[in-house]
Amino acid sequence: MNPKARELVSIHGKPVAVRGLTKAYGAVKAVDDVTLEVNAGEFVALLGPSGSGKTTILMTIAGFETPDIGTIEVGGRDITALPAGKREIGMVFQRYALFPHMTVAENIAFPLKMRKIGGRDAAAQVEAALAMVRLEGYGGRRIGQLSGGQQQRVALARAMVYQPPLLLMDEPLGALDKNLREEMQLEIKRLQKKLGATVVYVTHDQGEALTMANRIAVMSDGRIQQFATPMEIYDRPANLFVAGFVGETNLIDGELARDGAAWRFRLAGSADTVALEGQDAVDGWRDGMRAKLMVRPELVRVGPIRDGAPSGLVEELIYSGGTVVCMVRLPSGAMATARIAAADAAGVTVGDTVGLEWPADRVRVFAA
């Protein structure tokens, strides 16, 4: 490879700071006083449903939207007032935005051309970018000759070829089928780690965020509901929205019950209670207060009925490879889901009344 091509093996990612960002469209606040700090070389996902504000934040960082209030810094430099073309930020869109009349190499070289870089230097950087996304030898092809996954790799190469300190990605895998999307998730993460790039990645796919990001900002109604590692968000969601939005979960109705100095949770429609060991009492908790208990399906065990413990009627068993999803109707009428090993489900049949257990230190309770 040309020695110049080796220059692309590292992108010096820079930190990003969004402070007090607010953006309204008429009477609607798309982003409401958001502060977000991303470390150099970190992969941060903005995760939320449509209308949560995640894309508006990305477009504001990119310079395609102007904030009403707030500042944006990259590498300690205030870029709030800079036009998009002066920010030196790489961007990957969901629809790739590739030029169909250009070859693959011409598409990748386009950002270099805009920066007056040409000749052998540009050719070497394009060659290196193609090698990085494993498309060596594809430079002369037209975009229409490529598969969706190959087009996405070209879009990545184009965003990285001039070594920007920050890469922004807006739902970049949304147009791919499931298997290819999962393959590209790993590929993007591999490239990001290899290059040391700073990435801010917008997605509504919780599995994608959990797989790829170092930290996730979960958004709703223009605000960040929780900004933490994937493990923290999955195991210790900050509120009911995060608990219900990220991952499969059971949210079981009931009420808080004082047990001396400790607390228990009484399930709706029964006298059954469960211990609460993994969560300190929250200010304002009262005996008898309505609440919801969150427990992940993979933590629920199905077994014999025990006095005072939750139980229910098995209504459905769904085989899903190595596990079986067991749907259990609780006395309140609500459904609880247990995801159990296929071997453990051998003795369970539809119509059985079974006991339910879970680790007391792995549940979360939210006052209703």
Contents of the next structure:
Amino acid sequence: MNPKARELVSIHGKPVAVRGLTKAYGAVKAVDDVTLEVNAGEFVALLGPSGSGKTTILMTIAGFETPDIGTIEVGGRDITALPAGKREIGMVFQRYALFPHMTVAENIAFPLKMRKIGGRDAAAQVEAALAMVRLEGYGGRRIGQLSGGQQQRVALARAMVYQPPLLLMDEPLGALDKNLREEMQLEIKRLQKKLGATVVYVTHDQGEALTMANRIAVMSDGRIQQFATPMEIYDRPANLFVAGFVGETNLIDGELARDGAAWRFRLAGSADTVALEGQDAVDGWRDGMRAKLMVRPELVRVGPIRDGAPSGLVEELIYSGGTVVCMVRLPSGAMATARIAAADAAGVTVGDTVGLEWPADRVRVFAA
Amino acid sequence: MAASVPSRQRSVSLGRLLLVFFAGLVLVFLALPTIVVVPVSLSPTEYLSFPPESLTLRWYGEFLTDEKWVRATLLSLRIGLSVTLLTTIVGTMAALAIVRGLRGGGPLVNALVTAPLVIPTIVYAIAILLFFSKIGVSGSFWGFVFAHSALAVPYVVLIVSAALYRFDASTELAAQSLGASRVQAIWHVTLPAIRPALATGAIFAFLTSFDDATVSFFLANLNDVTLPRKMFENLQFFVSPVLAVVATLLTLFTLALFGAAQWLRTNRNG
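Switch from the form predicted on its own to the form predicted in complex with its partner chain and give that structure.
Everything in the complex follows now, all chains and molecules, and the chain you saw is the first one.
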């Protein structure tokens, strides 16, 4: 890209604050008292199943929904009462929402036209925006002549050309096939980093959220269940919903057992216990309380049986290249999944009874 | 099995033959009277005759030089164009309200706006005569325009709202997020994108007005008559081949407009 083009499109991201946002449709609270603070230049993903309220939050920030209660601030300025067109926010939609009767260049020039910027200035900015999304020379094309990926690049260029301090994206890659989606994830991340834009990105794809976001807000039932970095969300989920929604996981039934000052976890249907370390919410715990233990498959090790430690029957081995997925039937009847290195799986065969091990401080236990 | 296949094919082809025959018959009965007016309009006799003994354009000249026929034609055109302009604007606004604006009231407004389609035209014509006489616009140019507009507006609403339902509403939201007001978003994005539907609606509106005889029959005074009304008069008092000329021209004109509408509908994204 030439240096002049870089100068024409430079975004100074501003912080965003959603405070006490509530929005109900009839008796259903789509968003229930949500507060969300996004730093300048940060990429935040709103992750959740459909109906969790993530899109409603985005539409309220954009100005297409009016909150029942709560305020929206961008760069310290309250924009709750401003119409969408006056908010200086760029938005990218799932189905691109390009203007079908305009060329690529006319689409990108539209926000400039609305700001009464025309002539050479506008043409230069459109060129720079096209270069930014690597579509030099496509200005004269009709929208119908572009592929899905190219259309989404045009939508990105159009949302960035007027340098809004905040970009909103509503499942922008949802309509693309898998390979293109992964390519575009990197592309969007590259642009966001380079321009320093603040991005709020709605998705139901956890892989997308983990790959792209600085922080993820996991949503369910109109509330934020956890707002943290991808690593924290994955390693230390705040509750059962987050543990089950993000990543592959084992949720093993059992109960809590006091062991002097420490706690152990007894697996259901057996006397086997495991040690627990570094747990968060031990205050409410009681001896014998029913609980669920969360452990990621890649943390589970398969080995010889040891007295008093968990064990199970190997029912299935699934080879997937570098790793092998080992399905183990626990005494309770539930299945546990271990993802082990192919080399470690050499001594394991279907029908073996094996011992299971995992690091005591890498599991999470939730009172059930 | 091998024997049954050809026999079934045979019965299918016989059925097809009958279908084509009857369909052809229906088309001939529908189209023939319309086609017959063409040779009649070219006949040299003073009365309507078929088949004509020879061909002449004499009655076409008569039509174009008769001041009464020309006045009636121009009046119908002026009314038609005014109706087109008025109903395209009003109908498009109504369609926008029904599809985008009114959340609960859409169906009710839709039913009200399209009511003239289901009310018998003669009932509407009598009602409009009584009402217009009271407010003193009966027989005036604007009386025709308003009466025809009420008949024509349902077509515009139906055609435009169908296009609006097909049009992705997030495109309009995108325009707003890019700095447009709601009105600007509709003006710069929605309306240009549904241009073919607007043109089709306008053509239907024009034809509704231009072809109307019933309402004009009730509203017209002795001096200002529309083309269909003038044809009625001609039929009653002195049947001349000019009538066939007008019928021929009217048919060709209508066909051309409908052809244009059809072309716009099939080349929506052209």
